[in-house]
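Here we start with a single chain on its own, the form predicted alone, put down as structure tokens.
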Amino acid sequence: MSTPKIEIENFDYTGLILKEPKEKAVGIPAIISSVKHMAKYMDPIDAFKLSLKINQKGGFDCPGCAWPDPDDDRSAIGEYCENGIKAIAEEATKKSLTADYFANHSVAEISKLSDFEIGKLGRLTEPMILKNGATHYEPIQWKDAFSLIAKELNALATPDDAIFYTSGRTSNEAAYLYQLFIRSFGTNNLPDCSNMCHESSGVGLSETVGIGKGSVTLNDLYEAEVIMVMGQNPGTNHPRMLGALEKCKENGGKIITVNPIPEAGMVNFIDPQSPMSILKGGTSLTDLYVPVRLNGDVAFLKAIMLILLAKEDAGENIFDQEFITSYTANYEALITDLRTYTIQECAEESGVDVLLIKEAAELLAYNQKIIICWAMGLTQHENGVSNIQEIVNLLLLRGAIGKPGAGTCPVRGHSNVQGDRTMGIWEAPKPAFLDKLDQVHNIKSPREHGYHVVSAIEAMHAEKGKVFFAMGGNFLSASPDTHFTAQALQNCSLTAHVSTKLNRSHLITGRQALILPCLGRTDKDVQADGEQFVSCENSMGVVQSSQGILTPPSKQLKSEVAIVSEIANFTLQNTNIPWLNMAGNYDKIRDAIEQVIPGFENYNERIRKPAGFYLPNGARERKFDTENGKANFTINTLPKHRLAEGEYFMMTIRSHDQYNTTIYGLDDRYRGIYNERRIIMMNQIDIDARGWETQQEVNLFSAFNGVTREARKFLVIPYTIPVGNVATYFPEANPLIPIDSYAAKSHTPTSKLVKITIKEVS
């Protein structure tokens, strides 16, 4: 019998309806739109228990985006956005999915489905596996599921053959459990979302300042006078940022918006907590808008730069030089660099004119109190770490590193994806931590750096990575290269996923696979000793404790510290580590990581204050740990970027209706885009030059390295984007990312910069 074809990609077309983009944020439409999830997907009165909860103090993380809470007094109202009711909806929903539905639908059937559908079949409740050759996944026991993962992974020829992928919502005490059975076992092999994400902030800012997370903490961005935000989208991916930024402008701050697109968010903020917002019509935050082109933001930081250079050849002592001189390098080096560049030239890569890069310089020479924020628009490129590196440049040059209202602010993406690099969860780890872990816990850690996510995918594909196992995350529609990571994933002995809902790489399998369910945020974790909590860490450094609330959807469920702590005693032959014992009190857990890891004194002690604490930060203290114990200014290519007759470059975008990969609906309301994802945004001059309408179909390729890839069937609406540009979402188009595209030392895909040519449908 000849295996079905399952299908990567859902191409149907749900039914494109276009309105004029939005001009305000939130307000009433996010209160409707909140409402209306909650009473769709969930049960009533859990959805008014978690309302009370979520991101309170004793309550639980939101298991949507990383942005920090209050120190001090939370909204009683409730201190969560649209974003996060739509996250819990999403988990917390009321539909449960069953052994009998696999038993009634083959994969290949559930493939055909699009990502939306898959997401809303419900909780997975229980254990499930697709046998060699079988065309239904059926039920497994625990224990049988794990004895398999055991003989997998120890019938492998090497540990390096083995890859353990962790998406951000995985908590500190699962992931330092997991990274140090990994580590137990032999590998370094941990891949994370970081990789796709935000790596070129880690990898920049720490060469730079010496830590690869931001400066600043919510309390700075009140008190800033001037906020930069660049290639971000707040109001879609982190509204309650919003809240931040108007507080800011109410305190008499300005807000610099650098981005491709107008995003609404940043144009008018109404709070759906103040009948005064809502009466006067909210708040206007950006005070100057920056049409960068794709890509055009060095050129743009460069041409400020030069502006900033060319006040201080005039002796206006525009550059902190007390500062530069006491606690930074390469100060020379840079000048010398920014000299052979000139502003028009500058200006001209940016695709600003260069009177709108004067205003903002003006906004920058003059205020002192200076925060640059920024998230994927410019990490997810080539130069990323550049990127990233300039942005540093230009805030050393104001002494706008370690003072309150200043400083770096990288937005991170999901709930604890800074905690699990914290927990060790990354292939590259230092010997220091390594050694403080082989001692604590009497192993011996492999020293050799294991595979990030572009390397594990291409070991994969190379039959070198056998056994593929994922905590958390939907890695096939997350990645680059959707049919080459797909083709990866297959060429696995076993692929294994610890999930809370079933998304497509449940589908796209080795020649054996594992569906894992593990509790979600908001459940109750009852383990050996009792009802357990975890904690997580935000997008600034604090720490906080997260404790479920509702019954488990499935008495089946196990948590991820659980499932974890279970695997490693199946698999580890003559371990001295207490795993269960470890998984039955979660105060074990971290015990050990206060042992191993640097500024966890006390967690036991400190995690049960209501509002956590924050780790130690030494850029946000002057306290440089580089190599020579300064904040290093860097040199930075100008890129220049050409395009041939019938090219655009193309960046991967979130709808305002999904969160990463998980599809809570079909509306894009801000941009008044609704009922369809298939689609591509293109400037009116660039439609006009093709002779197309609105709504034209069309077909996508990009060529790379001499291979063309192709994504079909997108529709074109006009949208205020620079000539040249185009925008679409993701995962829908990440076949055209290319696997060996990616960003210079973090290799974070270039989902933000892709060189495509559009063609029309026959």
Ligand SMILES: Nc1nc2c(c(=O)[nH]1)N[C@H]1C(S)=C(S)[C@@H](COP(=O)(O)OP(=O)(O)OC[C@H]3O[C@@H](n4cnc5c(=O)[nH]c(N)nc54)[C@H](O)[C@@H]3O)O[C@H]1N2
Second form
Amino acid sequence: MSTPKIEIENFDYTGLILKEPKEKAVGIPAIISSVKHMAKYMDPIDAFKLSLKINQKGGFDCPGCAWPDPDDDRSAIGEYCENGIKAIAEEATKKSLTADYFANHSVAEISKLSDFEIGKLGRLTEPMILKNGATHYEPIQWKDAFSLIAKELNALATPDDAIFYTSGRTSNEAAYLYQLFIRSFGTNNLPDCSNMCHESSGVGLSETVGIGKGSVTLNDLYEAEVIMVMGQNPGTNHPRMLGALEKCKENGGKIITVNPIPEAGMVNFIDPQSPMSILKGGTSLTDLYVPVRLNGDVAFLKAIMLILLAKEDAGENIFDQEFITSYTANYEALITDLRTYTIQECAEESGVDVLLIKEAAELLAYNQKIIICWAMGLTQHENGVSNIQEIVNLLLLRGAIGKPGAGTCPVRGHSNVQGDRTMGIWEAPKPAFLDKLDQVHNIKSPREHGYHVVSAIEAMHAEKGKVFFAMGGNFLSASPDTHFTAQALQNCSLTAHVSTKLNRSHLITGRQALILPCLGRTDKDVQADGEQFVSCENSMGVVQSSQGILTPPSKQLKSEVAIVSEIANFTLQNTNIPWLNMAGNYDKIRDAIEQVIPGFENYNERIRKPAGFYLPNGARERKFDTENGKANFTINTLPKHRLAEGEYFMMTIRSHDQYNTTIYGLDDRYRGIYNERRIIMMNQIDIDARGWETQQEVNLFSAFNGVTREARKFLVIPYTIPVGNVATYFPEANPLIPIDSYAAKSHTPTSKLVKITIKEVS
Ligand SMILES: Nc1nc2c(c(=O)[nH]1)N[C@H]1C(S)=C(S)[C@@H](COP(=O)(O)OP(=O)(O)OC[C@H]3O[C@@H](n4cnc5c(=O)[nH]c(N)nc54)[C@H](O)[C@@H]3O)O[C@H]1N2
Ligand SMILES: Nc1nc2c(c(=O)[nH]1)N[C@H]1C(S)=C(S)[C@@H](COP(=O)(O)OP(=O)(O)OC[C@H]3O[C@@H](n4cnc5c(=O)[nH]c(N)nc54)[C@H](O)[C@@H]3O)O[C@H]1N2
Ligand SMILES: [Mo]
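With the form predicted alone done, generate the form predicted together with this ligand in the same format.
Okay, now the whole complex, with that chain kicking things off.
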């Protein structure tokens, strides 16, 4: 494998400072931190205007995460959180990145900056092109950019040589128009960030309960008697979820946290929106902390089910037999399979003490309203789909789905990643969706499935994918196997990115590259028929409007909708779809969505209601839309992991100061790690065994299917993490994640389980 010549990693240390990990999350320090952040990067008047509008009815949808907003009672000062503020400040920054900067700095020079420094360059302001063989980006007129894209697309031997990526901030309206264009052009090559994120949840849930989304609402969380939070760090990634967990506790609920590391937010939480909570010093959220070993979740869940089965055998009515008989299939097979394992063996594989598992099992046996929440700690594994299906098994046994206070809660990442999928951003669309799309728009969509993220990278690497177009995101840095992905992108004839901010994907490019700067969530969007709003779907299937209020950083920016419509107009001959007309008034796009996608009846009317509307959700009503019409128990094998001497399992996680590949700052405040991202967290026992000290400098290696990958220069720090497990930050450690290591069925890269070896730098 050849390594690209352009630098793709910045190797300089920034000066590690270690402190004790925090036990408390949010509270006053979080308010101070967010105010400082806004003050540093934003115009004060803009900051004030925005703070009143975040996640308000009639305001804009915070571009941070997909956590839902309360249906009625919203905080007067905005449903904000520290990390939402950082996401907004990052977008609404007063700094602009102009053509001058590109004229004065070559791509090679900009590549030397760290991701943190690149992010601080400011908002992109005009379309730019990197011509074949050029060293610098230069300005290009919009119409010339569109015509170049059209020319490249139409020169392809087949539409399947083009790849169209989507990140999850894209609105429903832009996503719908985008997929309509791509399918009119003739391909289903629609990889998206979901492929690297909750795809395992989508696949796991669809097969078992007939819908790839969670079943609970916010009110269910308030009402639950037990919430088990698995593989998730909400204190950093979904801070507003902590408020919901606190409400659950106030109502007498119990919380079990299953995580290899004790994450701050789950231990003690102070709600910044509640003066009482600040005075009382907060709530300890977790009642039972289960320090599972990396990928020990199937084992842990099986151990729980075996304990419940023993109680059932002993004549206690633990399983909801009435629910099981009326609504499920495959129960006997599950029980027969469970009996082939022992509690002891499962406990050992999970790395958790049997007594602790028994405590968790008691809570799950004697409470009726159970919710299980999860995120990347469960999905980004080879057995990511099994992880989710084992959760479903447990919930089904207890009849804990489709009733108040109970159900599945995959906590989504990007603010509209769920909506994008609803709009048809999917490489494997259902025939019924395509039939309707074809009928309404009088097109002929291709039926063959397209590339997901992993197969898209492989295709470009093999020079089969030739034009790469991205609607948002940072494909290079977010994808696994950074050097392999870099080569893949460099093989393309054109890479084009619709973006708000510069990122590394603009620096590792095809032979020609385009930067197409767009409006962000917080910007005013004025089209032919006047000011427009867009809509987004949150983690719980609520569709709401979102309208920016700030003057965009440059007159040259276009909305994502406008960009798509112009590309379609330039590219497609004989198209009967009124692209530009639809882009002039987003109501027209919503009218089309209403005709094609179930659940959007009277879209334009209902989206104007203050709190939006709920999409239909079969699992919520015990209507399981599976092939047999039942909720299905599944049989999942018990993973058995063995490490040889000197091997470790590595997870790649987010720090408190980043949004995926956007690095807001260099601190991970809750974990006590300051001013450095090139670190590796290890158990003190593992550090001692190697005879190392804190801050030992090391290089990391992963060997998989005969290829060895490396990532150099990391500093060892001791951390509370199971022996044999280590943690690094995403995206610094992405070069170690093998392109061919992904989840069965969902193809999600195994970002939470990479076998590595560690060598000291002498
Ligand atoms: N501020 C901020 N907010 C964000 C994001 C961000 O980067 N910054 N990203 C957004 C996106 S796209 C997403 S998908 C979400 C991500 O939200 P999270 O999934 O919370 O993010 P990660 O940092 O990947 O954390 C994974 C958690 O799973 C645990 N874990 C890892 N492996 C295992 C395992 O095998 N078993 C168990 N039980 N636990 C495990 C880790 O210790 C960690 O606590 O957040 C969204 N919100
Ligand atoms: N090792 C490892 N890798 C991972 C993960 C992990 O946990 N570990 N997590 C995975 C997950 S869960 C995800 S979701 C992916 C994320 O993958 P992506 O979604 O591709 O990455 P982001 O970093 O969120 O994208 C940031 C860029 O989006 C652009 N942007 C921001 N707002 C807008 C907007 O409104 N419109 C447009 N057009 N552009 C915008 C900006 O230019 C910014 O630089 O990464 C995955 N990669
Ligand atoms: Mo994600």
